[in-house]
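Consider the single chain below, provided in structure tokens and representing the form predicted alone.
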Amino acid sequence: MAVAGEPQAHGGLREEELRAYGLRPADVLDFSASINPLGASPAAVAALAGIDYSRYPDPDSVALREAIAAATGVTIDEVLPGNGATELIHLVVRAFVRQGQRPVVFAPTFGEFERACRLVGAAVHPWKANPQRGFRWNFDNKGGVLRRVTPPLVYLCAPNNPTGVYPTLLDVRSLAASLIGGPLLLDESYLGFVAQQWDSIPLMRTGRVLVLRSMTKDCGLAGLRLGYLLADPDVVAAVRRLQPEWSVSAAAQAAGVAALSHPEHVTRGRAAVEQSRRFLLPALTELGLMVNPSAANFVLVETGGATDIRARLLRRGMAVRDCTSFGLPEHIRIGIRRLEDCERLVPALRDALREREHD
């Protein structure tokens, strides 16, 4: 269990946390996750009302695999829903990979695919950027690397969480090329918040290419887990074969099609982020910190001991992500809010700097 000071592995606020600090939920502006802004898909939470929760979802999703088909450009046969990115990443993991191996993951990122590695018996092979080059790895000699060690599975997230950056299009199509033994896992959960998208369909399309989206990040649908998986039918039908049945409830599944039936919700948060992000990266550096560039909707700042900056912080109802849990424990992310919330996070921030410097 978590406690209050402790790093967590993941954004979100938690209740056992806000109670050791007296806090409710609603008393905390939460910059520790990642989504839309603008919160939930109108559509979405409107479509919850048609809901019969006297009856079972579909397990097949069909509506909803229908929707994400149209949506994306892919066949039926190549979508796979599931109960959230974080599900779809474990099942994946188990699809592809044994005791013992050795997969490969692009690092710091998100800490789910190697609790999902450790699960199975297996211990990832981390290759981490570089601060100094603005956590931007080096993919000039990891195409002859990977022809060699053929490992069973490969993880980039793209934009990376928590740096964001967004790996090129030539980069990933390198990467993928060289791929001889198990895939590429392609994290895209942040990427309806990119201002300038490259199209990893045709990846997908190749066979090395798996392609993993977050309805939770880009329609603010949090609270119900929702994401889906883009691959060649085989592999769709081999993982699938790995989920419970019911994994996407009724609601999810309903919201799901609803929100992809309304993409101006998400244009709009997009739109949303990069007003804040104008006042919020200039707002930062002026409190002298280290901000690093990002592409998603959020940004890794340099604060120094980010454990005790973000208690400080929640004392101060801001809630962030320490990124200790990374292996970045001088680094917090910030989502990135309303301006609104953005213009109360930054003098909040400097405050909890000051305070830091005269105990």
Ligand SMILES: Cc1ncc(COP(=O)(O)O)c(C=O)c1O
Second form
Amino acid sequence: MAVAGEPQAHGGLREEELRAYGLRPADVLDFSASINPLGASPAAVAALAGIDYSRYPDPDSVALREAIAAATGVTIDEVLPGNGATELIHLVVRAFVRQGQRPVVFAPTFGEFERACRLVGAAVHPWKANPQRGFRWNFDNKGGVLRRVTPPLVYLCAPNNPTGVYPTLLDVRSLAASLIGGPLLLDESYLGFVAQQWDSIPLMRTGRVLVLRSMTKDCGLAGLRLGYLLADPDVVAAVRRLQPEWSVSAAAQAAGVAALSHPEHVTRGRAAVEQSRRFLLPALTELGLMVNPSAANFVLVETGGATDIRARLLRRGMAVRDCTSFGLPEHIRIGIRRLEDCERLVPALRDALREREHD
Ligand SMILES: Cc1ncc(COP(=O)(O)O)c(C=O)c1O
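Switching conditions: you have the form predicted alone, so give me the form predicted together with the ligand.
To see the whole picture, the full complex is given below, headed by that same chain.
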């Protein structure tokens, strides 16, 4: 349940909040979550028809792990599927972080890593990005920070939520080489939307990097829940021991196998994002707003008073992410949807900004 007065912690719609506005989820254009604009993978949806829901899922997700291994170029014992990337973040934290330790988090970023650390009694050391440098991190002083903090785990999101920054391979490789303490958890949940991707598998093979991916965004399976970890077999085995049995449902396993055999859905979704981006970014700039350059399928936009702007847009049937919980109360995050949806958002945002001026 959402706690009254607390900032929105994630994108996506909450029935409780919508009811306060007299809205139902179907009434709202949701720009607050960043999902493939073409929706769920049609192959995944078709695969759901063939499932016998009275049977338990395969607890070892063998067919799904084979499909992931084939798609990513790793071996099956280097793959661990989970109930969304979120479950895997919590399990990896439990495997590596102990009470009183100081994991490092490249901030501002997805809040679930910090929450998972708090649940095991650890306070994170934030490695803050510089807003003046387009929220890019300065990796130059990494040796000093890592020696001082000796983190049991480091979390870096590539591309990063909510800033859209995609760190370079050079920076991530040299970060991984400088680690003291524990490994790097490299969260690539939005990788499917990046036009110029670099390959993280060789980094994973050094044993210093755990790669995390989500199929809820690029394959459009947010409601179904599916993500996977790619790591050294010993790490996979250790994390698997902490995972509840049957975490990955029969539906998620079948949908995952089908989605992986039709990667063109992701390619088309990326192209749809690019088409919308070409319209949306200049349109937002024309409204006088600062837009952070983004390699992902969302943009961070400085509007001032993010909570207020979100409320004004909700009254117009559109949801954006208020970035207050990221420590950015002046920013909203807009998930890039189909062109026709973005064409509806811009005038609504213009109205909301004007209305605020006159209040
Ligand atoms: C960076 C990042 N990692 C992981 C997740 C969660 O992914 P999933 O839906 O697979 O749990 C999100 C969701 O917003 C995210 O932004």
